[in-house]
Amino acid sequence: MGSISPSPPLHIAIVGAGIGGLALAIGLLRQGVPYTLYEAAGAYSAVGAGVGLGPNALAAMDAIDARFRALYNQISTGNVTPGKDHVMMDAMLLEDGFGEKRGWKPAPYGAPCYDRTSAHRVDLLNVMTSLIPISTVKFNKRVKTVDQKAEGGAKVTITFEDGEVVEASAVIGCDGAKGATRQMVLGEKYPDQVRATYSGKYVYRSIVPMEDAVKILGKDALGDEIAGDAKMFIGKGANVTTFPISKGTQCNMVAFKLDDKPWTYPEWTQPVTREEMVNDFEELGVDKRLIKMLDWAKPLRWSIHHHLTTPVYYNGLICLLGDSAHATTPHQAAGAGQCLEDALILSRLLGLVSAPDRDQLEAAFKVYDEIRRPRAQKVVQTSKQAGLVYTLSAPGIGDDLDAIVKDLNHRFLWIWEHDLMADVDRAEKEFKALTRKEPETMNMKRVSASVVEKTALTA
């Protein structure tokens, strides 16, 4: 009598080790789900600028792994001025004098639920990688193809450009807006939705030593150091944001320029001369102090692309997460937070999958798509609208400064106050309904999660 070969264990392949991929790895580890993280680069990223996180992002950190939030608190930076803990930014004007010549004073916007917090992206990534066993990560692995069987069990074959071939139960694409997995999910049914579209803005980035930023920017009309608190400088044709990072030792600056022409450069970054960079803002009458801050910027235009619409986040056993699903402009400081929300919901759902069963995995992806896609796509769309507000070109608002501040004090609440644990509860209920999963099985899975985590951490 022939023996029955045991089914291979559930194993998830994560493609991409950015914020989304790392957060998912932390979540899967916590839920006891085996995974391998494949990164195209030769090491974790060592570059980046400032990252802002709202209360929803911090709540997602907590729910993914409480250690994640605790470690982040050690490297995050808030506003310097007393009493501005709940201020997201002060609205100021780009023009010469920052609006003081016409009596404008810094106008704060935020909410009681919001705690100002930001960090250098590299510091955030260091926190995240500290929670992930290096044995679960493979570098120099750029995906070439992903093949999944049309029927039968859960099995995906991944071929890398170096020739290696591996198998997994499912693939989670966290490889960014230009990554290969978006084509694999959307290419057949929605080919016109694969490529991200140019948002009509490009940016220059700089990180300035705080002591230099303080000297350059000086004090505002209220007597507070401009560089010490988060600021949004608004104006026709451009906007500039500055905020402290690295425990207040550096000032992060992002200078946005409206562009009414299509992006025709082959790459998403375009080298220009320093004169061209400066002229982008001098021609608009931007205060010379902000132009001086560009001394620390590389003369490189970073085009901002986004996915205004994405019809579905999964195809069979391939699922998208983070920028590969919903790349967004940074005007609501919500992109990283949406990656963390994705990772929370998907890791909890995959934690309920009891075996490498295609029906269970597709049920998990279906529930994830139904919960996350409407919210994430709304973030993309409203972020575009926020960019128009900052450049005094939003329909119905224009250059009405009082209306702009009123808009900014309400615009972010639906993002910040969202009940993520209600999403988690909904996800679990809908997954159970689709799979008729017995509660006892799920409880056993949860009990074993801590054992799996301890084993992985000692690997």
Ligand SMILES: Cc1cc2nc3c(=O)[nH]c(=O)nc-3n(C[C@H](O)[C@H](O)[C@H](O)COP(=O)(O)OP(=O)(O)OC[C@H]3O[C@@H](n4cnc5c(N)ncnc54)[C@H](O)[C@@H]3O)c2cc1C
Second form
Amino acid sequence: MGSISPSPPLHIAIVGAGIGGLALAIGLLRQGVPYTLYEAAGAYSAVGAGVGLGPNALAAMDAIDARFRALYNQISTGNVTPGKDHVMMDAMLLEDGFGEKRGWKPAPYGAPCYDRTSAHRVDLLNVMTSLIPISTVKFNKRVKTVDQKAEGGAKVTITFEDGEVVEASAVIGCDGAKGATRQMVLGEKYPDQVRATYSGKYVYRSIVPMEDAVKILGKDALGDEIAGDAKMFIGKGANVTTFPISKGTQCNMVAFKLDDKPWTYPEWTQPVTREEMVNDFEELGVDKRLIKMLDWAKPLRWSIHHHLTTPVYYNGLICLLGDSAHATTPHQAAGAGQCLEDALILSRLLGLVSAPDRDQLEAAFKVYDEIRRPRAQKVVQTSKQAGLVYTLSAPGIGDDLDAIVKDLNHRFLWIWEHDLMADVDRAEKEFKALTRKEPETMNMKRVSASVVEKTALTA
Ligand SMILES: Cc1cc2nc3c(=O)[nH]c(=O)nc-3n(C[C@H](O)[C@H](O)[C@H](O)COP(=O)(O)OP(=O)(O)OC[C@H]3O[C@@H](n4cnc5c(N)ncnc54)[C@H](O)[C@@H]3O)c2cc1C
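We have the form predicted on its own; now please give the form predicted together with the named molecule.
Entire complex below, previous chain first.
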């Protein structure tokens, strides 16, 4: 006699252990949703140096798991100068003298709702991984393919580059801007949308010991240490940001260079000579103090790619989260924050899925897509505009410094002031509406009502 094998329990495969994948893992743990996190690298790692987070990102952390926010508070760093808690950055000029020779003083921008915080990425990684049982993470697991049937139960088959094959109820692709899952979601219907596009900017990054940064950058026209507070140096052809991390013991610098040529190097990081790196900024007349800060940078150009548009974030049982969905230029310091918002909404939705049921999972992804995609893609688009503002080339603003500061004081508000808990409520309501099963008795009433109707019509 044959027996019916029970369908496997709900189990989510997370692909990629960056900020997005880790945040989702923390959220799923909190919601009691079983998952396995598959990471291509041999260990956790953080690419880059500092990361700044806005109030929306901090609120998302809090709502994902209050311990996450509490731990972040222990490692985050603000501005040093008293009274600058709500200043995101001071706008200064890249040119020789930082604009002071023509009377420019550092112009703060921010908002009362904004608290300046940033962190070393390694510290953030340590905080996040401390909340995740290592038994739920598999390293050296590069996903190669994901197969799903168009119909039937909630089952995907994942094949890794090492040949291993596993099954899960659904896959969440948190594998970054050039991750493989984007092709799986968009490849068939939107092949032109799979590859990230070059933003026309590359960066050099350095972490400078604060002692050295203080000596090099000196004081501003107001008498404050330049390195102690977050700064955005703006100018034609380039912009440079510096901000304190690691409890003020280090100064993080990201130097952006405009590039009017296509990115043709096969990798997204291109080694150059130290002379080429320095020349990128000397040719623009950048103040020598910032060029000195490049002594701590590797002569490596990091191309900045983005997904300006993404027509949909899921395909059946495969769903995108983080940079795989909406990689952005970092001009609004908002990419990681959007990963956290994604993780909050998706973990709450998956927490409502009561069984490994295709309809429920697809309903969760549909609601996630409807709520998250418009906002995250707007972040990508407006970040591109912010990049133009920093290089004095935004339409209608150009090099009008007062207009630039006015713009910077307003452009982030819609990101920071967003009501995330309203998104959570909306997600829950929409998911419940989509998955509500008509009670049997209700169906019976409908049937008998239509029978009565028909009978009445024929009578
Ligand atoms: C210069 C710069 C500065 C930035 N500054 C800020 C900032 O101040 N504030 C802010 O909010 N955001 C900032 N961002 C954006 C932010 O860093 C990103 O949005 C965020 O780190 C993306 O995280 P992620 O998890 O989506 O992707 P990633 O960090 O790219 O992680 C993807 C992970 O997936 C793994 N992976 C890839 N392919 C596979 C596969 N096939 N199988 C298994 N695993 C795979 C990778 O190894 C990696 O671990 C900045 C970005 C840049 C470039």
